[in-house]
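In the block that follows, a single chain appears as structure tokens, in the form predicted alone.
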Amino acid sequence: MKSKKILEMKSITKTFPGVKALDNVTFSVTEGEIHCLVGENGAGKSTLMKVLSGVYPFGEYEGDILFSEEIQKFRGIRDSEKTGIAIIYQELALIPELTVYENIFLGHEIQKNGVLNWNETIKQAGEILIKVGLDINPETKVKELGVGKQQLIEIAKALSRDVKLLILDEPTAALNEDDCDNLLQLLKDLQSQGVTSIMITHKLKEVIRIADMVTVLRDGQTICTLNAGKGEVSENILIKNMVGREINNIYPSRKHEISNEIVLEVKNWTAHNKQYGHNILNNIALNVKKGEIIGIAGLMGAGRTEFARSLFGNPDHYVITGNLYIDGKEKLFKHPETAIEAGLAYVSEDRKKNGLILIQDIKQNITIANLNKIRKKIIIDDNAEIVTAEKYRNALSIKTPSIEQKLNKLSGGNQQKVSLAKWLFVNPEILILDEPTRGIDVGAKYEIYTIMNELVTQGMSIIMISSELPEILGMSDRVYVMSEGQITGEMPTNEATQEKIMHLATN
């Protein structure tokens, strides 16, 4: 390993109104290495990589950036490109109707006489596209792609721009286990062409298996660089050193009686997708208990979210065969207002396509599901709308200088909060929660995790899907498993391990 610099970022401080997001940060990495970037959501992490590429250019911030030795002055993302970083975000940044050859070179087109050269562009798209992994026409649709191929994608693009610093933030935030064990690997085939990566991460095992090194920001500023040469690097130092202090456990314990009562049934449901002409469910059947936490487990395809979409008022339109009980009593929900009258409520996994308006503020995305409960007549009462967004920002622990925040100012973990408050706030009796801590850190994971506990214990009931099977072991009572839109097993959590839900869910 060269022990040359590459980067340096000395004392960098950022500020925004009300938040000093970055306090006298200092980061270095070495040519050639793998740096991990980690922390807990609104540690500074991709606040820090803005400032390195640009996004919050010179002038902006405090302190030097020196890149291959010399002190940087970046006005944009072009500058910082020109000098060869390549920032990937965890939002793809590709134009689907656009070809992958198209998109690579998309910016920096290669012309010939002031004439673009298609067919050069072609052939060294090909050729990037092999060093990437992939095997697939440059002709094709990025629209025709699924998102790990995409995510390959954008580092052939960085690749196409002769790249000496690759970023990528969340890079595997919405990959499956096969697309992220490629990307991690493609990452190792760069690292042996020269190519140096930092990487913002919030899954801790990928940063055991892949970092040379891992610098942890806490609170705007920097805890410590630890060097997994040295064996400085586990889960537990790593945990330790990101929230402050040790959590030996991240699935808080959880003691109270579960009823026998069931809240929530379901018999021989089916649902059609008329538009693809197949059944994407067929014949589930399972029940939730008052007070319990069902975990539904499966792989990526399996029909998870179809089912809790399919129950929550249908927004698909699937054709719908099959009973469900509410309380005892049966229901179909043919639109989500009348499955939230019903006491359902459903945090989506994608919060920002699905659960938020990014645009709007706190305390508007809290309030929206349950708008009667604030209104006067026809006109919203403002001072109620303050004190319920007060409310969940306390009970939660939203961290925000003001409820009158932008959502899209705010990190994935407090997004996910707010999320959550906003259904809380219709007061369910059951809460569907898909993926609940996607692409959250392990401090707010635990924070979420607590919040679960409490309503359980509260006599609320909670639908949980996860794709992590420690999640669904360490939070669930009981465990559902679907493959292919059925259900393949169900077993209490005492009973479950990770072995026999894969069994059920490869079945």
The other form holds:
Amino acid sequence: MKSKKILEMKSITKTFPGVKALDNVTFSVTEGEIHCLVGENGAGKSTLMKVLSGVYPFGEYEGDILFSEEIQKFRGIRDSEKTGIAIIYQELALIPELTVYENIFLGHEIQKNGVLNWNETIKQAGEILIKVGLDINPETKVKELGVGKQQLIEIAKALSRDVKLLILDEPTAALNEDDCDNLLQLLKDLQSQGVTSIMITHKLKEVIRIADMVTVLRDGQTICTLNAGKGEVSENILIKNMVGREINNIYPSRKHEISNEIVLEVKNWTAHNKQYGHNILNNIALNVKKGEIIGIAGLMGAGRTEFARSLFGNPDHYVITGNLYIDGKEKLFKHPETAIEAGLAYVSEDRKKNGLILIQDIKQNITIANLNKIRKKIIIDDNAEIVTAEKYRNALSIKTPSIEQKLNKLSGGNQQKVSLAKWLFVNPEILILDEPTRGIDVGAKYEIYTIMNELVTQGMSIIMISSELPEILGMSDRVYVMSEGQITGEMPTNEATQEKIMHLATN
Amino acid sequence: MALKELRTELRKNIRGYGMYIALFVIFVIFTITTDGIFISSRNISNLMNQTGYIAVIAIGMTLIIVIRHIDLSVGFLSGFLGAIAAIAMTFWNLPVYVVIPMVLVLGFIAGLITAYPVAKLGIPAFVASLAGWLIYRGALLMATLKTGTIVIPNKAFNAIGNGYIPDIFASDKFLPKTHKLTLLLGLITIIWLILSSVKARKSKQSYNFEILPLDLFIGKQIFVSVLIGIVTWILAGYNGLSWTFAIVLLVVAIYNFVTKKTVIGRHIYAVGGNPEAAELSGVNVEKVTFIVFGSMGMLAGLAGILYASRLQSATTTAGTLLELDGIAAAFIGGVSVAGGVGSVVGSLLGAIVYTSLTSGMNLMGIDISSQYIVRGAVLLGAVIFDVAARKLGD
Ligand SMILES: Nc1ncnc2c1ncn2[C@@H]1O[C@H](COP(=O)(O)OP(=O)(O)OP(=O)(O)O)[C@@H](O)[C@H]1O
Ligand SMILES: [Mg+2]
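Now that you have shown the form predicted alone, what about the form predicted together with its partner chain?
Now the full complex is given, and it begins with the chain already shown.
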């Protein structure tokens, strides 16, 4: 096969006020390959892809884009779509209230004489769904599907157009292992049908498994392009190029000093959803000791997030029966406010939807859950607020020109760090982390794990929900496995294996 | 160098400064087209009084829109509460100092009632408050049914809409014909503003935080001082500060403080920015909704008082369309429909722009039909500018 360049980006520079997001970046992709783009949070990966797809139109960046060996001057996404580029963003762009088939054909509806042909649409949607390996009714509403399936629908949406180059920005960040497998396999299948893909990811195992070529970005510059065929791609080489130094242990070790004091205990915990008339959670029993990290593993939809939220003031208004004890005292929280007062904190899994206030700046987001701490009488002390924000900016190395930067201008991983900072500032007794390292680069992950270890050493207890089994095994002292709203297993981590957990999660 | 910094500073806050520039341009245009009548002490003084009740509604509405709701009921609510005030004074013979707090409390309760279906049952505020719009319209008609217009005989009450603060330093020798107390208040305000900015700057400096460069800082202080100075001087040249405008300034000061400096203020903007995230951060969204609607109702009561006292009577049509004037003023002042963005001071300026248009065009003798069209165009222009400015600021 003669290797023809499908894409060449030459000397691309893109600046935002106070930030040079891309600095003379060169990036080229050969037809038919799977090309991974990696780098730390804020390295400029998403920005590079937004330049390519016309989100930042011609004229807002410097440099040249050659696609199919022609210079392109996209004025918007429509232009790039016409040439056969499809991009799936870090944040999903589906319309929850619409059905699957409506979403797939959104923007290029099948019509005859100006009238939509729904039957044909549904038929074709069904065919595409089979292609992406989804066994669902195209007439389902998107909001009823889990993230994993939604991600596949995004791909279906891209395939419904004549796509030559498929770009995926962290497609697997929110997926569990099975869904990841499906997705990677799908990319391989598409590759054999001639589709070229660019994939951004922080999961290096995936890179090793799937990439033909890898380009590493750091601080807005191209560091290198590695060829998997020549054996240039390994975890160590990737990390070294991404971070600029070597990291030997992904999971830092700590001295486990767990006391016997139980800080949180749940018994017969059942949550009923009145709207759908069934139980979301069934008879859950679980406890957490002081200074302990417990991991909750399970598949998407096992009810882990629902469980966390039902503890944390029950914002979904489930009908709850059962008992919750904090430090031995029975509690029932009617609102997150009271849960926080009692020493709980919950870092939500979906930072955009319910974690952050994107139109506000970093400092406002960090302090919102604990304004009382920076208050002098009734006045909020601006200086204390700045000091606080700067402290967490340094502790979590949040990459930003200033703590007055709005959240919607931060890269995905840096947003996640702000979300975490908000709850660290609350300094809770029990910290519930729901997918805490989603979208976070290897270096920063290590920092977050280190912080978690410090916190438990100081006597905090952590409940960590994670879909990444290595993370569960690497960080927790004890593992609970959930499946369909129930706890299906519990074990000390040193007795746990991936196979054991997967078995319990799927039964 | 300073010029460049000025440019970036302006760019960063273009929306805020844009309002001042727009106001300035409007003032200059009307001053020219009316041969200076527009800028006369008498007219400016009138203008501020007319702005009064719209500004009060606009301020309450700002917070409502910030938390992503709307309140259509407040126009007729203010008319109705004005009528209650009139009835309380003329027929029940209640003294002013009872009537005013009573009306404010009633307004607050009315706001809570509007909030109930919104906060507790999830009914869209548009619908809930539209019901209020109909109900209060009926209530106003009912209240004025027997008598028609109710004339208010109470001098103290009528002074609120027509009177001026007394000049305790009246003198024929020193600056005759100017209102010395007004000047003094203006001066105190200027000094207080400068001192508190200097203090805030020093405090930031001691932490090594980012601050405006010194020349820009001084420039800003001069600009603000001159602006306040001019307004004070113009007002002092007529009867001085009116009670209405004094009340509006007080409301602005309180609301500005609460929204910018206190926990509840932060909570309001957090709810507007992302209600779900706010809820999970321990903000009680329901409580915030009740407070914001309650405050709106209370301000509707205040607007009703200002309006009734200005007309010295309660009429069957009082408050008609006032809610829409308030909404328009808030949008001109930079509130965002998407929620989470908007300021009290902005809405005050928006209200001044809005009434300046009426006042200026009246002076020019432009007929009412064209006036509506111009006001519509300005509203649209302001919102378009808003969107563009926000993109630029990004
Ligand atoms: N609209 C914007 N305005 C200002 N700065 C921006 C904007 N978008 C991105 N940036 C900045 O540009 C840099 C690169 O961001 P980008 O989103 O491309 O990072 P990334 O490599 O995708 O990171 P992540 O892995 O966290 O998603 C970051 O420093 C970010 O703060
Ligand atoms: Mg990104």
